[in-house]
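Form predicted alone, single chain, as structure tokens, below.
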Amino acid sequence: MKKTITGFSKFSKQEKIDWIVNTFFDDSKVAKETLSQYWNSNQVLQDLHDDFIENTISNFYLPYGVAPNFVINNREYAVPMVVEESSVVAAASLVAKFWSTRGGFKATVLSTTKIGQVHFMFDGGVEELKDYFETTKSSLIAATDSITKNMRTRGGGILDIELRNKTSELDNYFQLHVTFETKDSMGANFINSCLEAIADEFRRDDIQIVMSILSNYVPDCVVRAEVSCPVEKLYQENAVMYAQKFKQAVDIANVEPHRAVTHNKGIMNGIDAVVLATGNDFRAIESGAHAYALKSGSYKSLTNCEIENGIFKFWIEIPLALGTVGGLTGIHPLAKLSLEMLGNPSAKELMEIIAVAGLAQNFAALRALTTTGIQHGHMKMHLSNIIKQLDASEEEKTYLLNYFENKQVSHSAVVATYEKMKKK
């Protein structure tokens, strides 16, 4: 059967679903099935979930948890969290509890400047475009004053446009660099909006505009959060040691590249979780902080430790331009409730709570690696996943529960175990 379609967003969802099962898959009543089974049994909510893109078929669920008893600037959170991943949850909920018998976590929002540029070709004299610029500048900015009207109300708007000569690094190539304030909102549509009103303001038969787009990288849009206490606290035997393995385990990730991706994906685990649960863009998120990471032209940590006068301080700044109004966050059902567990936070608040968990994260994986080893605490949540692979029968996963609670998890040993015991 023909795999390329024509029209195809124009076909009803049962059509679409039919034209999928009949041509990719062997067991098309399967397929069906299994596609329906996680449909809504709220027609309004399902709805609501097939506009939010096109040629929806079906809805991808990932498990909603919460971690409690953070303590963030000595206000008590509970922090929802979507996420795949066994371990993050829990990791996250024991190190909460952990700080917040030792001062809680502090944070504190640097900057909230975000980014967008007009990118354009020019083939001219170098002071022509920069008299070009300053003559137009102000009527550049007044070409956005229907867009940023609100916006302006609510504090924020365009701050600066900039002309910048990037011809060193590309031939004729120049940009409008302009800087924004979008109080709680992400701002990627209004950034946007601005980006080409000015652009159509700017052009003329000598400067090609290229494209007109926000950036994500926004290194001045950052969030500090900490946590600190007497070495002496971390640990209850050998802390001083503890606490140095800490300190180089952090210091490795701070000078290793191939150890500091892996050690900020730890600390992504927590943020896009929490960023997902209130729905925000985690994409943007994830490549706004790996640039970051990179800015000194070496990948780095994203946190930092010291150890001075017997006092252990870990910390992470990091870029989060997040949105608590617009976008998904007014329109889906359960990033407005992760939202109003939250206490309704401002952006900067929610900058503050994401930060937190990255950190919380970090400082999991670790105070794990330094002691027991990742695996130990990982691959006993695993286990549960591992059994649900044998579909193994309650009787057996009682079993299995109890033989490994205290022994080495790994996948291969579970299956020896599960398939030695099906034998007797």
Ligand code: MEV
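Under this definition, the rigid core comprises the largest set of C-alpha atoms superposing within 1.5 Å between the forms. Numbering follows the first chain given and starts at 1. It should be emphasised that the depicted structure is a prediction, and the values quoted were computed from it without experimental measurement. Compared with the form predicted together with this ligand:
- The two forms, fitted on the rigid core, differ between these two forms by less than 2 Å at the CA of residue 64.
- Once the rigid core is used as the reference frame, the Cα position of residue 49 differs between these two forms by less than 2 Å.
- Relative to the superposed core, residue 365 undergoes a C-alpha shift smaller than 2 Å between these two forms.
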Contents of the next structure:
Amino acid sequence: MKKTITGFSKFSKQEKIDWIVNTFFDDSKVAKETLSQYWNSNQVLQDLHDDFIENTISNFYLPYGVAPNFVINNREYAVPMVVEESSVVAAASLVAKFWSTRGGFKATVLSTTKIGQVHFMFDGGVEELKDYFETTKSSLIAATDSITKNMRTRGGGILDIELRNKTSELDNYFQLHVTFETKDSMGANFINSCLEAIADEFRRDDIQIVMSILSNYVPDCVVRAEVSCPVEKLYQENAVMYAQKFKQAVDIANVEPHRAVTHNKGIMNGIDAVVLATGNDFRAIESGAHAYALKSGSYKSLTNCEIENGIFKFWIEIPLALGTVGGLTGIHPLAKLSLEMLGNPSAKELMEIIAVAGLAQNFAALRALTTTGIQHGHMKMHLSNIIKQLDASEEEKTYLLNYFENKQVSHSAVVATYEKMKKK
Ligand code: MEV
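For comparison with the form predicted alone, would you give the structure of this protein in the form predicted together with this ligand?
The complete assembly is shown below, putting the previous chain first.
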């Protein structure tokens, strides 16, 4: 049977579903039922979701959780998180509570500049190109006037346009490197529209525009978040040794890329969850963060740790191009709700909150890794998930939790213990 098709996007939703289930599934009825189980009975909401992308045939739900008790710059927050990994929200909540009694998190936005580039080829004289750029620069900015008008009233717009000679890296390759301030919007559409208007203005017979696009590498749109406290307040026992081990774990991630990637993945567990909950673009955030981790030429930790004069300090510095207006933030009802839960923050405040979520997650991971090991917490969650599937009573649940306190958890071991207990 043919498994390719033309004109699929023109099909009605029902036709699309029929074709998919009949073409790719042994049991089309079951496939159809699974898809329809996730439709929203509220047609207005379903239509909204249908229109986010092309060819929508169902909705893919992820859990929406909340990590309360975050204190950031002396303000209290409950942080919404969308994530499927079982330990992320629990870890964020524990760490939020922990630091709330130790002065909370401090966060500051260091910079907010975004970048876009017009990439072009030119095989004439460099001096001639420079002259042409200097004489047209003001008209390049003027060409974007109608696009930047609103943004300028909000204090944003184009900051500068620079001609960059990249011919030492690629023959005939030049760029217009454009910097932007986009205030509370992430600014992707704004930046791309400006770049296209600039490219149109810059076009000449001997200038071959290749493409115009924003960059998701934003090393000048950076936020720093930090926690600190006396070492003895960090752990109940052997605080100095454990604080040292914690710092060593960060130091290792700073010199060993294999570890750094996993270390930063843990940070992104927290970051992406809030980015998603607030309707922001997690792919943009991911690419920017990992590129930043590589800014020195070798891939390093996004967090750092210092122990000086008995004070433990742990911080993150990360680029976060976020918006609190525009895009999905205003359209998706849950993204709107998340922003309201956070007190309708500005983009800068949201940068601070999200950097904190990343720092908290990394703190939780390193604390677990350097003490009990990561599986202890994971297995506890795994154990409660298995117990839930067993339909165990409260008494049976307590028995199983106690029984597995110091034992290896596996699905078969839990089921076997449960059955044995039932027989007794
Ligand atoms: C798992 O999702 C994240 C961790 O691997 C992060 C880390 O190792 O630091 C626990």
